[in-house]
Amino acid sequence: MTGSNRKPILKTGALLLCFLLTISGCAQAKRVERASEVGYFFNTIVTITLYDADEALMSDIWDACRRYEKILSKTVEDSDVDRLNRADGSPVTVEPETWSILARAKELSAKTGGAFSVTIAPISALWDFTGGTKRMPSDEERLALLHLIDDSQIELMDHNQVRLPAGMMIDLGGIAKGYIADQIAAMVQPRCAGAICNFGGNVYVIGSKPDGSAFRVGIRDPQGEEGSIKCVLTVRDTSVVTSGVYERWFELDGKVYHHILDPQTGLPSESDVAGATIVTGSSMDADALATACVVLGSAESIKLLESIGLPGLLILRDGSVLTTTDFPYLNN
């Protein structure tokens, strides 16, 4: 998570979830306000969309990200997990935020057997998958910090108090920016008639269209060129939030390598899973289990999510579509 900047939105980009948004009755009496921008926060392009909010609404939304990257980017020197990272071995203080979401994290990773950890850090720091280098580490690198990915070593103390072990890092990528978009749903829910925020993987709807009816989010085909859509979900006040092999990689020696890291192996996951999606009222939950999934492969993630009894879609990496039981937000 680096830098931030912001401007009215013309072109949002390419974004891993694309929105098919069809506003209709333009010619009603009623006027409903509409207000798009878009920044980049957390590596990634951010955008809000709100609909008949408050004016302060959006510039309270871009002043929450300014804070959350500040304390929970581990690029950002003195953030809480730059702190921790380098605290070798001895207690830090940090917000309550920070606390909060490791004590999620620590209660996720042993949900999933470990397929979704924060401790990937030291590993996946020797990776290179968006500066060009394709960088990758040796068998030797590798398999000497295989030890301390462990999320469970995180020791969690009174006062907002966190300790690693000493040479353990944490990298919170796969589950603070659903922290985040929760707590920024949470902020708009109450300001506006509708929303669309979206922190790349990770969307957030609330409300509904100008129109009342629901929104529809498109998700990526991992086979297809950047920005075709493989399906489209039908949503109301929920996050949608997805997971793929597509987001970051790169191809060395005929073999392509992406970033979503198996935490036993260190090596990029090879499960059947392209793409996980999962819909629910907590983005922070859905953020770390999306990525779990892509990690345990089909079999052991439709157990899981049914097991908690939340709805997922798997995108297989032979193109076909699974999903829980009864999944209700298909629309195609």
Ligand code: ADP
The other form holds:
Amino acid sequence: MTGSNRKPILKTGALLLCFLLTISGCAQAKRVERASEVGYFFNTIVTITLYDADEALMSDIWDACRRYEKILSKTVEDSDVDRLNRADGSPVTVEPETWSILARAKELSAKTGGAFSVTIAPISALWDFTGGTKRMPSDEERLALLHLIDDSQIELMDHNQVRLPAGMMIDLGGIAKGYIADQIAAMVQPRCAGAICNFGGNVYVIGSKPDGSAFRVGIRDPQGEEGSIKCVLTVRDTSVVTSGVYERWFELDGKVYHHILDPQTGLPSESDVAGATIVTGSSMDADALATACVVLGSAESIKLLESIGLPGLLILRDGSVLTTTDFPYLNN
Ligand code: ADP
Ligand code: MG
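Hand over the structure of the form predicted in complex with ligand ADP; the form predicted alone is what we had up.
Full complex below, order starting with the chain above.
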């Protein structure tokens, strides 16, 4: 067979391939006008609303959530976090996602002077903000573990290996939802006209509502009843992340203990910030930094956010609202 004889066969093959791809493209292109579903992942309620989305998108999102929960949750047996926390000083091979989160967590911990520290785990494990037992550590227990909080000691090696010094543990509760929100947003963006993905305090909005208008995200009033809104932000294609002292807490002997711990003391932060909201395309950075702001207090937080160039809004314990100089999302 000569080369000239082969060409038409190749051409016919290419045409057939194009035809088959077009048919399968048509099948995939089936659209859903609006879909809204609620799931429970990462210890929080996850709400996903999609506009003009491809039919398979919603189930792909839940599949991704299941996978992230399996590798990142500290309470799922044999998750990466669980294996790291039981490794007792030995290196552990983790999923690339876990390695990336830890790499960024270390940087954000350094940027916040340790106010954000995923190595808070040995202390956070002594408290129970979710189970209803109102468990709090004794001073001895708490003080004996404080030296284990130091994200700079997390050793990240080649081939997705991680080593924690013996006794050290990690808790990704202050950053994982941000990472997941970023990954889901990247998956959603090319496959729908608009979406609002709410992972507890991490909201990611993509595109616009069917009428072309921007999404509006309500910020909870820390002093009000559950569900009460302090202010509303108008945003497009970005993440709005809020950390607040009202998210998980218990009351004991007339005192309220909440879940954002000051790594210097191992106690719930007592700063003047009741809630911190950060608006940026990186939900992961915003997650860690919003947690840090609650620890750092308003003066330090505004300084930090302005130095990095991130827009933030703080609701103080006295009810007043402070924003960074650049915060174009209110009242528009
Ligand atoms: P939420 O989980 O309610 O969205 P945050 O993003 O502020 O709130 O994260 C708080 C969670 O992070 C806690 O439940 C705990 O797991 C962990 N954590 C608490 N204090 C710190 C801290 N100083 N640095 C890093 N993680 C923290
Ligand atoms: Mg956070």
